[in-house]
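As structure tokens, one chain now follows by itself in the form predicted on its own.
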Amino acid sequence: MTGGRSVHAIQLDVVAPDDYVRDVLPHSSALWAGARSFDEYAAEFLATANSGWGKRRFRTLGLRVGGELVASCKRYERVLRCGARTYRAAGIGAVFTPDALRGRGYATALLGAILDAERNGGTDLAYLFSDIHPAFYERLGFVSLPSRSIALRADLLNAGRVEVAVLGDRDQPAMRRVFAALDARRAFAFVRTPLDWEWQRLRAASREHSGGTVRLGVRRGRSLAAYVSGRRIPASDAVVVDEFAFARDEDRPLIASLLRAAAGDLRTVRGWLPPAVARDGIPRGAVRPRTDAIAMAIPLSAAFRAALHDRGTPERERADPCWSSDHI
């Protein structure tokens, strides 16, 4: 006892997969089920885990007082390039704290450790995607990254005469390969290995948002020239993009083509505005900040920080830094 109140251990723990189902998930399937029951994002949650992505990019953290988990949060592990470098960066998702327990600084504290613990380990930057209250993170020296969405009216896309084609599992190795030409010509990019992919396949399975998973490309001879992913949804009237790649320039007026075939009857295209390069594939657009997933990163080295310094970032007026389908 000091001053007449116990004094508690506090930790910084990884928690079990089993564990985070039960003690986390029935509290914030509210938050982050979506359209799933919460066996389905329960299920979808253990599938990832125990996913070859999952044991070696993924982890759950919690905040431990007095053996009691008072907060928790994901990390990713991911590899971001920048020009021919490339850096380790930490992935913060699904920050949580029971209701019971808000208001204490138990999330803040949660977050201080894990940042320590990256800057010890050499990581090079922490990123994550804001839902609520950007202020809280920039309080920790997050910065705020350009975050925005875009809208097409679906019958002004350019339609030219190509023949579209629904692309399966057997197409990924082609996606892959015009997604790496398009990506490389980025400055700055979340490189995607193998363990990756993995997690892009997972993400498309997940029934947590509504809707039908749309893919769709356009070949030449036997290679993939372009390709486009989303998801249809008929009660918004709009086609939702997750990403999409073009394998030359000449091939870049295929994407508008194959948004307009993803459309189909419906009335829109919507996404987060394009990275750079893939930002000239689509129109102008109706382009609007994004009230939610705002993107938001803290450099943790001095390596990092000077290869942003000297790099600077002259795309980020006409695009934005990551596509919707890195977001956790």
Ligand SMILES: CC(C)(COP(=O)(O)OP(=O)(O)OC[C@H]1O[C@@H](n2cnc3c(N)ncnc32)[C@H](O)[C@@H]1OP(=O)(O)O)[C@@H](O)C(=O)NCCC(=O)NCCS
The other form holds:
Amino acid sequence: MTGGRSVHAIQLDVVAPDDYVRDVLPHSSALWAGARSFDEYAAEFLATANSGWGKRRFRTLGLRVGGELVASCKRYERVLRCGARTYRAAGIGAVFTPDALRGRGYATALLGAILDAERNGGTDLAYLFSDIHPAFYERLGFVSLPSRSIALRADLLNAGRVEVAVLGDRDQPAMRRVFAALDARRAFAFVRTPLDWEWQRLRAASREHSGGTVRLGVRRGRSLAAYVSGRRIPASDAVVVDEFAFARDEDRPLIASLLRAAAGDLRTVRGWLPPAVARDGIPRGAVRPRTDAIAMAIPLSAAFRAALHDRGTPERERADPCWSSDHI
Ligand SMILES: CC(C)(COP(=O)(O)OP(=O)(O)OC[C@H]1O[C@@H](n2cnc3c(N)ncnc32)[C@H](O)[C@@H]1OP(=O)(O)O)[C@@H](O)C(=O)NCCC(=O)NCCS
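I've shown you the form predicted on its own. Could you give me the structure of the form predicted in complex with this ligand?
Starting with the chain above, the whole complex follows.
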């Protein structure tokens, strides 16, 4: 107290996983738990936060005013490769202010404090996927990136005669190799380290609540020529594709067969428009701008700003930047 006025200390803090479960999830679960019960949602969050990946690459952050947690978010650490260079990226997700505290500038202050800390810590860029009007994040300097959805009629997919295999955990190394082969052809992409693949495994388990995961591939000898991973959602009569990859150019047509098989008796194939390198793997379909999960980024370092302004790569201009499996 100073001269009778209360002075509230404003502070950006790491929120420990147990505290996040106690202080944030009871407010935010209605929005994000989906079909999971609160206990399931909380247990899944703790398993993720306490995993090897979680301890190294994931934090929950909060803004405290006079000790009270007034806004929070999740921070993901990734590496973005642009050409031969790599950049440190901070992903921001689950930005949240409890209902009663909204409209007082807390989320803006939280994000501002995070961006300052990231700049000072040498992070090259921050990114997020906005479920609200992007104007909120644009005010902080984020820029919207192409973010589209695609929908295809499964029966129009030109499926050749190929032997489709259901893939399991033992196929993970082969899937990683196929993904890496396709990714290497991209001008820019999030790097998938072994830790990032662990995160993918955790996420696949988490997505089970919104549909049965499907992972199909076409084998070539002991290796894999192509794979598709996604979720079958009978209530929407659709299979939702999270990512796919093919090892060589001649394997590209296998994707249509895999999508057809993944759909089975479901009528539609849906998903995010794949990054440019994989777009030709599927027919054109109905492409629409997304109204949620709009990819946004803000450059924080001079090095990354320069890379962004290097217009040498046409892909950067028009293509959607990431797979939905990179959504946070
Ligand atoms: C979005 C959210 C985090 C904003 O928190 P906040 O502390 O109220 O934010 P601030 O006070 O800093 O800024 C308020 C401004 O946010 C903007 N805003 C809030 N909701 C918005 C929305 N759906 N679309 C666009 N802007 C929005 C408005 O401009 C608002 O100003 P106003 O109150 O004068 O209209 C909060 O509304 C929330 O937790 N929503 C539910 C979770 C969510 O959707 N998070 C975003 C995920 S991308």
